[in-house]
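Only one chain is shown below, in structure tokens, and it's the form predicted alone.
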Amino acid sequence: MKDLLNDLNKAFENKVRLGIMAALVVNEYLDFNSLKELLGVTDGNLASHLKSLEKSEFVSVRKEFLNRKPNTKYAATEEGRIAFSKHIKAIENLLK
């Protein structure tokens, strides 16, 4: 049993978290608006989720402005993809 839980991953435990992942896993990226009205949280309740992640390097950030509006977009990296596949597998595991 113990075994199944060393492939969770803490930075996945809160559902905000686990929704961004999820959404960002299945897309190539996605806005900031669009992640905030997918998940219905405020600005800054997804900033500071979404921080979380880019520090844990889960998540990448690229500014740009389109029709001089800055434009916000997310995407899953490599390594994120690989942590959160592990934790969905571990889930998936306690569950059978």
The other form holds:
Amino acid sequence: MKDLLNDLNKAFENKVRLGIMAALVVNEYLDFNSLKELLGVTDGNLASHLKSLEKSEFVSVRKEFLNRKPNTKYAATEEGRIAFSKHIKAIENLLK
Amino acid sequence: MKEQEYINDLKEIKDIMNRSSRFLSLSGLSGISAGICALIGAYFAYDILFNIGYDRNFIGEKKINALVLIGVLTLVTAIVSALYFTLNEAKKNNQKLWDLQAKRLLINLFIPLATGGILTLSLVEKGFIGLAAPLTLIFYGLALVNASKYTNSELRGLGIFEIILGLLASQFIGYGLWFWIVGFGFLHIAYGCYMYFNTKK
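Return the form predicted in complex with its partner chain of this protein as a structure block, the form predicted alone having already been given.
And the full complex, kicking off with our chain again.
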């Protein structure tokens, strides 16, 4: 039982962060606005959660210009993918 | 209590993954309308191919041109009608019709589809008319299988049926129109009905 709880990742305990990761693992990348629309959160909220995921190196950020407007693309890192699937497996095991 | 929370989390995750990676506004009615267009097109094609009203010597280039024209018209009306129902569905679900997911779906649909279409046209031009039905069915099926990753997964089943039918048709060259009627007409309608009643819940 202890092992199971160890696999739950603290980084994903927040719903928004979990949602961000869920969306990013199935997409090559998503920009800020699509993430916002998808999760239905405010700019500030999303930005702070993205920042924390970026800090733990689960999410990578690429800034680009699209028709002169800045466009930020977010992608899940390999590390993030592994951590996310571990987290989901842990939840599934808990429910067994 | 904690358990229920986790179950809700998982449900939400699954929903987010689905919504963010798949185009979910394909309506069953789109399939039905495309199938009906195909049947109407087939009726006109049959008329040209077999109706005695036409001069028996009226074969060759003119006939093929007429058939290609019917094919193109059928394709266009099928796409327009399917698009109409998809637009309706998207409105109902409050989704945008033209987003990243739709773009991805169309690109992945059209790569095999355009390849098959161009190949078929160039073969027909060289006189291999009998290959038109099997090739169009096979490439359409491959396109659907490829696109199914980006929309309702049921599309994959339809694609596999179309491929099987196309391979069968390659054994019965000369009966192409009948395979077309089954593949583009009846299979579409059957798939559309299945989707319509199954996703309504």
